[in-house]
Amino acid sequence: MNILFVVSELAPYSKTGGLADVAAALPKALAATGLTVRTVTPRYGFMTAGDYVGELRVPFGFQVQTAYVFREVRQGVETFFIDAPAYFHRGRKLYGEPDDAARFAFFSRAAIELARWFAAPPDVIHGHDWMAGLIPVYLRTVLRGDPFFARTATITTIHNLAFHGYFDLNDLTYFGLPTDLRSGPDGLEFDGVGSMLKGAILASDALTTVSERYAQEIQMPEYGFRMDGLLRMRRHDLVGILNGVDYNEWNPATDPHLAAHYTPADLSGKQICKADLLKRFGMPVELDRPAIVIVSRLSDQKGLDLVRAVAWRILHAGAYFLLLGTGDPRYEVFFQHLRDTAPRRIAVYFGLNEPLAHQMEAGGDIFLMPSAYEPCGLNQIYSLKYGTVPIVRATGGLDDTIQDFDRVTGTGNGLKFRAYNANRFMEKIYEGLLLYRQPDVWRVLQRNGMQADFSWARSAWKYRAVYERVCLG
């Protein structure tokens, strides 16, 4: 099968979160199963990736527009970059522009036109989130009779249902879509505006999301963001497949960003990494003091309101607290104030810093991830591999990947609480700090996590099964 993998961000070229890591790792794992996979992503203005291969003509905005195509091959996967300066040269910010809807509607149509470059049409176009949400809509409407795509199936993966890709319904004609999509059973109207994600949910041949638990949760009002009814309607076409991680990129035995390497059999290098991390932030190197770390988007979704509620108690408990992230200014102001209050115990870095993210995972002892909801989550899986014990809330992929530690049986790979409550969260932090003071027990917990396997191989075969199902139709 030929798969066209369409995604709005791709590590290491462009990244705002876990989507970029998935987009880098999953195509490689799919190719290893014998599939032909081509990835398509925007070429943002700050990028220099790929070699120029030609111009692409894209019918959009009442005219035929020109984009430029660049190509690169990495680890058996061809990646094509769509360079359209009017849409994608906006500094270093990927999203959040007033015309995001038009930018990614254009990207969706450009990816479809790029598919015509290849000798055979794609068997499956696999889009991700609302940014590629109009691809199945185009194929079901204006391109319905196009013989080139007669046998092409579409799949959309929902990485985060909270983001819908809203647009003005009057822009349908500008996007080159029929106006009868304004309303009716196949309409894109959602609470008075258009929703690209709704279009993808209605028009895709199959839907996937990034953990089994999240696939169940989004069919309930609490987590469904008012799409739960549509998702229940399509429940037989919705599959939860847990994200994996690329252990070539995230492995403390080989990670080039670390001051020392280590394995489950020899954890001595982790202390060297901890000392290096503390030195990087100018903090006193007290290796017996537990280091609690967070690498996260700073938002309510990620449970930062709970972290803020317990931050002073963490400080009073005697731990280091180190945070890497960017997002809501309310949280940046709070954590900067916290750091200014206790600079020898608190460290913050606001922004994206990939090497530092690896160093935080290696140098930390405990990783906090108390999400209000979490489709899959990757940092808790990275933490397991790096022997940094995750404390998570039991939701979505966090519940699927973390088993609460039982010190009697020695089973479990982390610590988990259920009620979205600061006191329940802090109880688990206190439990983690107590376990940390028992080195023999702590090493069992660390090694349980480090020996877990969340590689992409198993998940890739599950995606392949979905591809085969929609192709057999």
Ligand code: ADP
Given for the second form:
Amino acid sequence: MNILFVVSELAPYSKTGGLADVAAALPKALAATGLTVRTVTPRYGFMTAGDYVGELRVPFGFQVQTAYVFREVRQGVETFFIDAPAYFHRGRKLYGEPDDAARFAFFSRAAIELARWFAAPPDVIHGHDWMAGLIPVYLRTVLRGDPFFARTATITTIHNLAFHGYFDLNDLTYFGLPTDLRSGPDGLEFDGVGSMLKGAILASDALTTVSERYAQEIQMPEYGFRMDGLLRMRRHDLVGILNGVDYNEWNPATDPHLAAHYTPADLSGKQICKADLLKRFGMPVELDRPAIVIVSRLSDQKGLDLVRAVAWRILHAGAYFLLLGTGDPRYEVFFQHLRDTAPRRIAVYFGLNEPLAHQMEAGGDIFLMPSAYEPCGLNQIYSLKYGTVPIVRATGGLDDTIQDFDRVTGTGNGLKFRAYNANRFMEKIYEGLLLYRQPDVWRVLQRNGMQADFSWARSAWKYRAVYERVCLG
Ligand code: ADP
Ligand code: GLC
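With the form predicted on its own done, generate the form predicted in complex with this ligand in the same format.
To see the whole picture, the full complex is given below, headed by that same chain.
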């Protein structure tokens, strides 16, 4: 079987979040199951990836537009980068432009045309989120009679239901799509505008999302972003498959970003990492003081209003608090203010910083992730591997990956609370700080996490099973 994997960000080249990590790791794991996998991604203006291989003609915007294709082969995966300066050269930005809809409609259309370069048509085109959402729509409509794609099935993975890829329905013809998609049961209309994600949900042969729990949650009004009805309708074609992590990138025994390495058997290097982290932020090094860390996009999704509500209590409880993140200015202003009141105990870094993300995971004692919703979440899984105890809210992938610690039986790999409530959250933080004071118990908790295996192999086989199913269907 050969798979075309279409994704709008790819680590280490372009990244706004976990999607880029998944895009880098999953194709490798799929290739290891014996599939032929080709990845397609934009070549944003700041990238230099790949070798030039040719021009691609893309019917789009009432004409045939040209894109330039670059190629790279790494670890069994052939990656194609689509360079279209008019759409993808926007400084450091990946998304958030007024013409995002046209940019990623073009990307989706270009990925389809690229598929024609290969001798055999793809058995499956596997797109991710709204940015590839129109692919199944094109194949179901204007390309329906195209013999090349007659046997090609489509899958969309939903990484985050909050983002739709809204567009003006008048642009359907500009995108090369029929105007009857405006309305009706197969229509792309959502709240009076077009939604690419809705198109993907309706037109894909199968849908997956990134944890079993989230697959259930999005069928309920509370987490469904008003798509729950549609998703219930498609529930027989919707599968939750937990993300894995790439332990070649995230392993404290080998991580090149760290001041020292460590393993579950010998955690002494973690103290060196903690000292190194505190020094980087110019803070006094008091190794007995617990370090609470956060690495996160600063958005409401991540439960930062709960963090804001408990921040002073964390400070009074005597812990260090370190935050790496970027996003909503409201949060940046608050955390900067907090830092300014207690610079010896609180540190913040606003921006994207990959090495620092690794150093925070290694140097922290406790990792906070009280998300309002979390399709999967990767940082709590990285935290487990780094012996940094995650305190999470029981939602989505956080619920699937973290088990609340039971000190009687010594089972569990983190601390977990349920209600979206600052007091419940703070109770868990207090519990964490108490456990931290009992080194023998703490070691058990750390090791439970460090020894867990969340590598991609198992999940890759589950994706393979979905591919097989849609190809037979
Ligand atoms: P999401 O994709 O919703 O942001 P995930 O937990 O799946 O959440 O993935 C987040 C990824 O982005 C992780 O690899 C994390 O280390 C990384 N990350 C988030 N914020 C930053 C930052 N400020 N600097 C570097 N990496 C970051
Ligand atoms: C999204 C989700 C996150 C998930 C990531 C990768 O960004 O917010 O929970 O881990 O996608 O699937």
